[in-house]
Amino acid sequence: MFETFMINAFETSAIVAIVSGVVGFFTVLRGAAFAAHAIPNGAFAGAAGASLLGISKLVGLGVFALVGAVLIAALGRRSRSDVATALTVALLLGLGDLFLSRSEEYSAQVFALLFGDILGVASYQIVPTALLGLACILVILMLYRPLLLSSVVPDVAEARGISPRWMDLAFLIILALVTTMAVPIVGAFLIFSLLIGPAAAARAFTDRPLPAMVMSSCIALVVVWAAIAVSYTTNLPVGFFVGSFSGLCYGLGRGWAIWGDRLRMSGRPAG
C-alpha cells in the first residue's frame, strides 16, 4: 500500500481534489457543468495533436484547454451557452479524431488519457501538478469576491459594474487550468466527477461558501483517496470507484438536504 507509486498517485490525487474541490463549487452554483464536462473532453484532442507533432501532452492539453474556454466564451449568450459549449467540445472532438487517425499512439497511453493512470503517475509530474493547482487556487482567490457575486446575483454583479462576460471568460480558464493539471492524472471523464459530486455534496450540507469549498475539497480528498485505495485492494478500476464513491455522496447530500426540509415544515430544529 505504501510503495513508491502508491505514495506518488496519493500525493498527486490531493492535489486534484483539493483543487476540484474549491473550483466545483463555482461549477455547481454557476450551473456550468456542461462546460466542466465538454473542457476536458475537447482538451483531450489537444493530447493527441501533441502526440502527433512529438511534443508534450501537457502543452497539447494546456492549448485546446483554454481554446475551448476561450470558444465557449465568445460564442455563448448570457445565461444560455450551452448551444455553444455543444458546438465547441463537437469541434474538438473532431480535431481530435482526426488527429488520432493520423498518430501511431499507443492505446494505452490513449485510453489513460480518457480515464486517467492515477497510479501509473511518476514522481516528476508532482510539481508540474502543484504549481497548476496552486495557480487555480491563486486565481480563485484574486476574482473571489466578483466570482461570487456573479455566481448568485448577476444582475447585481452587473450593476455594481462586473462584467458577466469577463467573468464567465475567467471562470472559463480557471476550468482549463484545472483541466490541464487534472487529465493527465485523473483522466478526461473521471474529473467531471470530482468537479461535481463532491460540490454538490457539500452545497447540500451548508449553504456558506467558506464552509461548503472546504467541505468539498474534503469530500473530493476522501473519494479519491477510498478510491485507490480499493482499487489497490480490489484490483478494479479507480475511476469506477470515484464515480461511484461520488454519486454515493451527492446522494447523501440530498437525504440530509430532504430531511432538513422536513424538520423546518414540521417547526422543529434541524440539528
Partner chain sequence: MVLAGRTILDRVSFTVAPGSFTGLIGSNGAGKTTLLKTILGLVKPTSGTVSIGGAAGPRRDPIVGYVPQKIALEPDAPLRARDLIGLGLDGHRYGMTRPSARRRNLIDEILAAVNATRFADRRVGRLSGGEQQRVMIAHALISRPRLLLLDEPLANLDIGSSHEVVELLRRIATDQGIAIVLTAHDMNPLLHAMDRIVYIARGRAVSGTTAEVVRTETLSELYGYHVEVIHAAGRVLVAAGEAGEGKNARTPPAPPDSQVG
Contents of the next structure:
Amino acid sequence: MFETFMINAFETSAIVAIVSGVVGFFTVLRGAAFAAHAIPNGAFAGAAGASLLGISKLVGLGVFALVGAVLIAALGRRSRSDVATALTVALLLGLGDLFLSRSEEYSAQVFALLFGDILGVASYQIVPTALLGLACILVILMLYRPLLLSSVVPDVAEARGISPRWMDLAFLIILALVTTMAVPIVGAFLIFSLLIGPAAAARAFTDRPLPAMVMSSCIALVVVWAAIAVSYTTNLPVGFFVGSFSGLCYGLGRGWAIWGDRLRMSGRPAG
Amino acid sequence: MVLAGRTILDRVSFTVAPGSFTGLIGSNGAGKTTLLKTILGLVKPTSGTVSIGGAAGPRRDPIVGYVPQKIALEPDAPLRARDLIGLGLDGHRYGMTRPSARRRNLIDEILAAVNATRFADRRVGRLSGGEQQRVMIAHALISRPRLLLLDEPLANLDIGSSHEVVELLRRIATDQGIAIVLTAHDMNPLLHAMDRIVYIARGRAVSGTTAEVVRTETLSELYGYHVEVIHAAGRVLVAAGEAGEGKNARTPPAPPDSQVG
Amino acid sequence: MDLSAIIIEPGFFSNQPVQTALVVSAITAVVSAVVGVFTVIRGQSFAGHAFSDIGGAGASGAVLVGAQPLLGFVTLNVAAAGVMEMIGIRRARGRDLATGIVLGVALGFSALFLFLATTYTSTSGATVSILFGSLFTVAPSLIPVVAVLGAFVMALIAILYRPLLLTSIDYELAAVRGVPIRLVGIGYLIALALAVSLSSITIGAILSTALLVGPPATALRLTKRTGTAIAVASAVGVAAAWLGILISYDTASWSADGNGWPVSFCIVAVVFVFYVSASFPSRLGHRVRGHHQEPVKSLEPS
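Form predicted alone done; form predicted together with the partner chain now:
Complete assembly follows, chain above in first position.
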C-alpha cells in the first residue's frame, strides 16, 4: 500500500483535505454550498479550454474558477445569489461543452476532471498543490474575524464598515483558489463533498468556531485517507468512498447532536 | 449631533446628548430604519449631515454600536454567545482572535452588565429571541461606543421582557454615559425612560420631551389632520379625530398606536 | 437572395432531428418555466440544479442493471427529494446544506456506477452524456413520454398552485391560514425533481438548469405578478430554446466540416443574454437590490 504513487496520493490528498476543511467551515457557515459546487464544476470548462489552446490545465482551471467567482458576485449584486450561481454554472458548463466539441479530447480526461485521479497524482503536482493550499490558508487566517462576523450577522458587520459584498467576493475567490488546487487531484465533484460533509459534521461536536474549523480539517483528512486505503484494497473508485464517508460523517454528527440534546433534556430538572 | 435627511424623510433634525435616551417613534414604514441607517452612514442623505462627536461622515471605528431588528442566527452555527460578543471587540480587524486574560475579563464584564452570564457558553443560535438580543447589545457595547442604535428592540418581546430591556438600556445610558437611540412603533413602554422623543410621521418629525411632543396640538400639526392624544391608565393613545377643515381627500395614515386597545 | 434564407439555413424545418428538437425543447422549456418560477421565488435553484446531478447517478445505476435510465433518474430524484425534506430545515441555509449533503453522496455513487460501467459493460455510462446532452440526438419516440411526464408535472403544480404561492410569498401567513406547509413543500420538491428529470435526460443537465432558472428569473425581472411571470417565462424559455437550436443549426451549415456550435451552449448563451438584458432597465430605473437570505423579499414592491 505504500508504493510511490500511494505516498504521493496520501501527501497531496492530505493537503487538499486540510485546506478544504478550513474553507468548508466558512462554506457551511455562510450557506455557500451551491457556490462550492458551481465554481469547481464551472472551472472544469477552463481545463477543457486550456487543452484546446495547448496551455497548462492549471491555468485554465484558475482562470475559469476566478471568472466563475467574479460572475457569481457580480450577478449576485443584482439578483438573488442562488439564481446568479445557477446561471453562472450553466454558462460555464455550456462553454465547456463548446470547448469539448472543438477538441479531440478523449472522454477519459473529462472523467478525471470530474471525478479526480488521486491515485494518478505525480510528484511534480505536489508543489503547486501545496503552494495554492498555503495561499488559501493564509487568506483565511487574514480574513478570519471579519469573515466570521460578516457570515454570522452581515448587517451588524456592515454597520462596522465590513462590506458584505466585498466579503462575498473575497470568499468566492478563496473558493476559486481551492478549486484550482483540488480539481486536478480529487476532481470537481469530490472537492464539493469534502467542502460540505466534514464541516457540517464538525459543528455537531463543538460549539466554538476555531475548534470546529480544526475538527473539520481532521474529519476531511480521515475521510480522504480512509477512502484511499479502502479503495486500494477493494479496487473500487476513491470518489465513491469519499462521497459516502463524508455523508456518513454528517450522519454521525447529526446523530451525536440529537443524542446530546436528548441527554441534556433528560438531565435538566423539570420546569 | 445633527441630522437632516431629505429622502423619505424631510427636514428631520435633532440632537442627542451623551447619556441620554432618545426614542424614534413612528408607525411601520415611517422611515425609522432609514433614519438609523443614515446615522450609521449606510444610507447617504440627499442633503444634510450627520455628525457624531463633532466629526461628520461615516466611521470605521466603532463609535456607534448597532443592534438590528431581525437577528437571524443559525441554530447550528458553532459560535457561543461569548464568541460573538468577543467579535464586537475586534471583529473588524484582520487576523485571528488572540485570546488574552484582558479580553476574557472584558467579555465577562459586559456579559454581567447585560445579565447574560447564564448563557454565555451556549450556542448563540439556540438562544431565545430576548437572549439573543441581549447578546447583540453586549456585542455592540463591548467596544465602548458613544452612541448605541437599536432598531425596534421591543418589537417581539412580551411586556415583562420589554420592561427589562428598557431598564437595562436606561441603566447603560446613565452609568456609561452612552447616548441611546432606539426606534419603536409603540411609545408606551418607553414613556418613563425617554429623555427625548422624535416622533416621525408623513416624512417629517417633531422632537422634544414627551410632554412637549405628545400633545394633541403638536401631533395634529405633524399629521396635518386632527388627532387626539388620550391619556388613560398611564398609557397614551393617539387616535385619529375628525379630518381637519379643507384637507385633501386622501385617507390619512393611521397614527402608530391607534390600534392599541 | 432571400433574407430569411440567410437567417434560417435551408433544410431547417424539414430536418427530422431539428423537428424533434423543436418539439422536445418547447415542452421542456414550458414545464421548466412553470416549475422554475416557484424555484426562483422560493430560492431553491440549488436543489433544482442538484437534481440533475443526483438523477445522473440514478440513470447510471439503472443502465448498469439494464433498466430504463429515465426510471433510475426519477426514482433516485424522488428519493433524494424525500431525504432533503427530512434533513432540510426551514431556513434557506439549512436547506442548501441538506441539498449539498445529498448531492455529495450521490456524486460518490456516480463515481462508482461510472467505474462499474466502464469496467463491466465498457460503455461510458450516462453521467457525462447527461451532463452535456444534445437536443439533436433525442429519439422521436421519446416525445410521447416527455409529453406525458410534462403534463403530470403541470397537473401537480396546478393542484398545488394556490397554497404553493401563499407559502412561497408569506410563510407565516400560510401557517396561520392552516396550509399544510410540509406537504406543499414536499409536493413541490417532487414536482421539481420530476421536471428536472424530464429535462436532464432529454436535453442535458446544463440546459436543465439554464431553462429552470434563466427564463423565470428573466420574467421576474419584468413582472412581479406570478401568473404573468409564468406566462412570460414560458415564452422566454421557448424563444431561447428555438433561437439556440437555430444558431446551432446555422453554425453547422456554415462550417466546412459540419461541426457547429453545440446546441446546449447556444441555448445557454441565449438564456444568459436574455437575463442580462432584462436586468438593464431596472438598473437605470429604481435600484432594487436582491436579498441573499430571504427568498421572499425580492418579491415585495419596494
